[in-house]
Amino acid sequence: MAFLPMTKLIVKNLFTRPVTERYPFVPKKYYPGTRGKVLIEVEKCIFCGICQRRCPTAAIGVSKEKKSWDIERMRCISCNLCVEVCPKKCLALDVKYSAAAGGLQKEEFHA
């Protein structure tokens, strides 16, 4: 008799949606608050070095004589202390990922 419930769900299933989505055909969408990369905007910054003082995992550097400002991406974890705490506001987070990567992404900025 356990064959007739399974009938129903079979029935069910050929004619409704299937529930996830066609993920390469069917780009994903991005939800308000969805957390995804640190941008910054190296024109603005000033190289104060707040943002490196406060990131809680260590991934962000900043070199005031260089000019430079750099974020390991593999370190990150999109917690948006940076972004607050940026005087300049040259910080920002964006709602996409980064590519997945093997091993420490490191990206280097330079004024």
Second form
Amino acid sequence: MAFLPMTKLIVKNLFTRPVTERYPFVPKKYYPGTRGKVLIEVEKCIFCGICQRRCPTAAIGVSKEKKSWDIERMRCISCNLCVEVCPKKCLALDVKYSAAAGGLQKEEFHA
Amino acid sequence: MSGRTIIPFGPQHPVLPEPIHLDLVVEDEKVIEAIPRIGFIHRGLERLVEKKDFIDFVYVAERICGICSFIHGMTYCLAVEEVMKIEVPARAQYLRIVWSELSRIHSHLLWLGLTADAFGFESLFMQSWRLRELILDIIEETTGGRVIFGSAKVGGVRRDISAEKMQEIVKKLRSYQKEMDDIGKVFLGDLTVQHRLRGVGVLSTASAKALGAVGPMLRASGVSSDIRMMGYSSYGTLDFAPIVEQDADCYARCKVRIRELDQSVGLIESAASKMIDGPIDVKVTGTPNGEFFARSEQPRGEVIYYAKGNGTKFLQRMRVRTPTFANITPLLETLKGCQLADVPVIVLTIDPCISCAER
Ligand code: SF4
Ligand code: SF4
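So that was the form predicted alone. Now I'd like the form predicted together with its partner chain, please.
Whole complex next, starting from this chain.
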């Protein structure tokens, strides 16, 4: 049985910097593939509604008449499905998450 | 001779990550019997299968559990793929192994931290979670999510890992392995830790088998059973053996998990070396018609997915038997006759994941 096996870790800990990042003084590092919030280039959108039908959480709303596309950010689970199915490739996932919000709010985009 | 008292344990308790309620019948400090009550976080996810098309349902399956998310999604895919007779490309199968083992490592590190916290060893808890963070970084880099990978899909996987990245991951994991060893030494060698774990919560081999224990709980009771040995998703091509311990107490369960950390790193290494270039998914056409039971090994034990399709794009029935659910009965057995102060540690050694047990 080792004698006080934790000592090594504790001593090492005393002489190293904190492993946590000092956010917000040090900005958060994102990976290129991180799934954050959904972005839309609404000029390219043809309002076909495929993204609306496929979204697992029903976060997207599309209206052909009004030429509008909306999303409830708090519903979206950043699954990437809408990005994959969009025929015009006008959706993309940002690496940054959407900001915290106090409820379900629609964010609308118009062509 | 004193009378019996009932002490409620949970659903809110400092050691419990998730709500489960136990009525502990105690005589002095000794637990005579434990009566469980679950169902605090039932979400009705199995029923949702009738409203979500079978391809999109993998997102729901992944969200059954926040820790073994990938393996849940993957097992669902295995079931549907078998029903639809889809052959998953070899590269995708190895990628699935890599992600499964990464989730095993992060889950076990999480468990080690929680257990250290349960017996009051705060710095050990922090150290375990520091390591887990490094694994989560690898996961985020390769899948885009830290907890919900979102990389399994019917017919393959969604993302690829390039050969260089894979090399880098293996190298990183090897260096973390040394740090995991250091932590493992504390868990297995420290006197105070041994004092809390040795001889506590013994589950005999016979009762482990009779009560249907799964995963590390079963293997710590001396039963050599690991669903990965069945060879799903190319596990059959890798060389490994179930990790078995004989002592059947909390210490043995801890040891099984610590040894599995090493094993998982080894499995990722060999999966990386076998990975051949090729497609990562196949196109899925048609709808599932038929039924299948898919089984896989999660960090907590065997999970079973039953899927039944009727030729439409909505499955008719989906059923999940999660490892925690199977381990609750053995847990009640181990609680019999233990000291009240040991209850938190014993409850934690089944690695309870209640929200997946209740779905
Ligand atoms: S699928 Fe693409 S083109 Fe169609 S409505 Fe959605 S964003 Fe617009
Ligand atoms: S990322 Fe997923 S949840 Fe979010 S809007 Fe797209 S389909 Fe819906």
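Numbering follows the first chain given and starts at 1. For the two forms, the rigid core is made up of the largest set of C-alpha atoms that agree within 1.5 Å on superposition. Just so it is clear, the structure is predicted and the values come from calculations on it, not from any experiment.
Once the core is aligned, please say if the CA of residue 14 is shifted by at least 2 angstroms between these two forms.
-> For residue 14, whose C-alpha is compared between these two forms after core superposition, the shift is 2 Å or more.
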